[in-house]
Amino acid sequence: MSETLRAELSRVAARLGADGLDFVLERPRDAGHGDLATNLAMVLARRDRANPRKTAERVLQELKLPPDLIARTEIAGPGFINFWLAGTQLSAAHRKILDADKEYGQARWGAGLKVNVEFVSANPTGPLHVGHGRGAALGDAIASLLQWTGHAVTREFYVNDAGVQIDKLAQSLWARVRQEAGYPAEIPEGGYHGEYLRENARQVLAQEGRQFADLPTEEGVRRCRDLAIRLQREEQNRDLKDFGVTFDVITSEQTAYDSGSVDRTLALLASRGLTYESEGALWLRTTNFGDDKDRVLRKGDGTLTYLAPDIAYHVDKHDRGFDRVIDVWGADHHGYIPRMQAALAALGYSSEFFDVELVQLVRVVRGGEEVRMSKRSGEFVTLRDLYEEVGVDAARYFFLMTKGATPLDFDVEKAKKQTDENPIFYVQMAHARLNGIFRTAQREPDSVTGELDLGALPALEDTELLKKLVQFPEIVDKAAREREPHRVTVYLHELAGIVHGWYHRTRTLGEEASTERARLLLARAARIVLSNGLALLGISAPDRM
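Structure for this chain only, please, in the form predicted on its own.
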């Protein structure tokens, strides 16, 4: 519906000498201003220094729309044009919901595009914290949105299993192993102190035997390196799987070194004249591609910076045939984005190839006070602690209620409430109430079929609910294009509010036959949309609450 109207408005703009003009067609916040509204006349008038309302009259004169699309139009305020959809359009849209069922809201505009979404990618040095959880929910939802719009999506986890932090982890685990065996040992400076390493040490001794603690230090640390990475990755995978997140591909940073990928990438950059030596270091000419300064790839002591393996990793993604890669990073990596963009531009990759979604910090709040740490991690609130207390559905929904790049206060007490004050309870209860209508009627929702008779729906709440339902594909489309899953949670909360109002202020069962049937058809459609929206976010739609 909106696509047809937008195309016709674009044709009119071109006819009036403004081909390609940027204008807005959107749903007004106030239902009294119609189902759709455009500022096209105002934009045209500004360009032509004309009267906006007179320009709006010209636009309406030029519009050629199917007779069954728009019931009426109105010029409002300083030149907005408001449109009211014809009833036949609403009936047809309802039919689409029932016909598409679990596929309602899906589209194909991304067909043929291969997209890699890399997210979480936590260092294997300890349990996942709530910030990782927010990144997991965001990355998974972005991947789902892209899948819903036809893209071929690969979910990927990049294991940072090389570097100083892994050396510290190995030394820390070795110290804990020695301590558990009864020997004096100290965690190294900058090492890891959490209770989880004591657990790991006990696992190592149980698997390898008490004699493991008597190995020479060098060998003990070397073996603890592999054991620590394996144990932490196994735990991370368990935590994520229980959180509803799985990955198609796991890539190791260390493997990039071992396979020669990093060396090949450095050679590729050199062959294109993109690197130079200065002050004993190897530099990348990123200033030629928009960065504020050139970046070091290899330091004077011979060690590589993080940029070298990161470039190699993205070269690998490009070589695997991805059209686009989307990385979900912590907000503290914001300054790292321009240098990666410059590095990939230097290799000739399209500006559309690489993009980053940032995730801001999460503060866990209980009773108005911030919860700072858990005993097991020794530093932070773990993701598992959070979702085992509030539930996976609540954790995922709360993480997705706002844009990822904004800070989040996660109110534990609110997330646990079984009241309308809890947003996820509010949305899931709307679905349960709809299901309860069919349970009371002793009918399966799928048994209610046929065309929707708008004439049998006398209440304003009926029309309001139907109009909200038909917005869902547009919401998914916009959320996918902008990579903003919070648009879906906002929509679901608004839809739930309309469902609750409709449920309380109208009656379905016991009305005359035509109205009862029409409202059952409406309830079935609302149930589909709520279920699909929650499924898109990886959240359940319970039939009872």
Contents of the next structure:
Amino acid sequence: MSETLRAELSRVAARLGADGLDFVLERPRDAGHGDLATNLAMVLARRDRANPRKTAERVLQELKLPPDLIARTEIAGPGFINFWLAGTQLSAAHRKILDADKEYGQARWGAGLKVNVEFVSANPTGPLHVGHGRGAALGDAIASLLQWTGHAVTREFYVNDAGVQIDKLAQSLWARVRQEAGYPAEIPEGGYHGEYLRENARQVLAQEGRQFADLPTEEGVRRCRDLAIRLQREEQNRDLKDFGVTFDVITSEQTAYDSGSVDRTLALLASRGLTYESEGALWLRTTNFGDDKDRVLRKGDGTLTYLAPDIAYHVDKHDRGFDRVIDVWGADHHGYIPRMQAALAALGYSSEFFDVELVQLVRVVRGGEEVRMSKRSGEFVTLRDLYEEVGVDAARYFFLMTKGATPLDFDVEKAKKQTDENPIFYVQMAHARLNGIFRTAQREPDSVTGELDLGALPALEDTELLKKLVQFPEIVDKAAREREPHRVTVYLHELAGIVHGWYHRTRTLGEEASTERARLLLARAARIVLSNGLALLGISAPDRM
RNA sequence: GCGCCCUUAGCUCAAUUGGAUAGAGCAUUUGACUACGGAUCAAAAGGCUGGGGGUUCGAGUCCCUCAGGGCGCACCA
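The structure above corresponds to the form predicted on its own; please provide the structure of the form predicted together with the RNA.
The complete assembly is shown below, putting the previous chain first.
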């Protein structure tokens, strides 16, 4: 509907001698300013150094609008032109909700684009903590948003199963195995002290037999390496699965070494003249591409830095045919972005290819006090601790309430409360209440069909609700473009507020037949939007609570 | 010292990416249950958007500057 209006406004702009003028047509913040508003007259007036309100009058004179599109216009404020949509537009929009049903809110503008969303990618050295949880909720929701807008999405997890931290892990597990078998042993310097490795050690002894602890150190550590990675990965996968997050592809750093992909990438960079030797190390000329210093790929001792396999990994994603690659990283890695961008630019990839979404730190708070320790990990609060206490729905909702770039205080007490202090119940209850209407009426929501008769909806609340529902696709669209799932969360909370108010002040069952039918149609549409929005965020929409 | 992010109501956060009178929830005060779920609703109060300057019809949003907080500044990952 807004496309028609936009086209007509462009035509008028051209006619007034301003072809291709950049103006905005948008839904005003304030409902009192109409359904759509444009600043066209103000932009025109600036160019002509004219009075914007006078210009607005001229625009309105030129504007030819079909009466079934726009019911009313006005000139307001400094020169805005406000439009009120005709009722036929609203009932048509309502029909779209029922027709699309579970797919309402989806769009196709991303069709043909292959997108890789890589998130969590925790080191396999311990349980996932709450920060990973935020990354998981955010990455999963971004992936869903991109799917909803037509993109072909792959959810990917990258395992750093090579490098020194894995050596430490192997040595730590081996030490725990020896301890469990009754031998004196110490966790090495910089090793992992968490309780979970004791559990793993017991598992290993149970699986492999007690004589495992008597292996020569070298062999014991070597076998502990594989065992530790496998056990940690299995646990992480369980934690994620129970959190409602699954991955399409899991890529291992070690595999990149083994397959020669790292060597090929180094050769590729060298063949393009992007590397040089200095002070015994191999450097990448990232400064030519916006980084503030060149970066080491191979250290003086002959081993590779983390950057080398990481570039290889992104080359691999490129070679797999992705048009866009989105990495969700912890904010503490932000300093790493320029060098990765520089490396990929050096390889000639489009600047649109690679993008990073940063997730800021999560502080877990209980009654105003920061919680630092988990019984399990001994160092940090695990993701599982968190969602087992507050529930998966509440955890995901809280993670998606704010944008990832702002630090988050996760208040455990608040998320647990089944009261009005907890926004997740507010939204879910709106859905459950709507369902309650159908339950009381003993009708399936899907059985209420037909055209929405606006004349049978006398209350202001009816129109307010309908207009809010119709905004949903726009919200999804924006959230997907900006990669900001919290826009959906905020919208759902607002919608829930409108649903509660509508429910409280109007009645459905027992009203005059035409009104009852119209309100049931409205309730069905609201139920669809709430349920779709929650589904998008990976949160359940209960029929009763 | 340099770089990035953040700073909005007492608290936790929004604000259609430069739009009109900066909005919600919680907390506070007041009111509403013989009606589809009161886990709700309605109302009041709460703001120099950290301070200062600039850009323009118009700034929470862009630029400069200062202050406070976080995170980076590796031949760690």
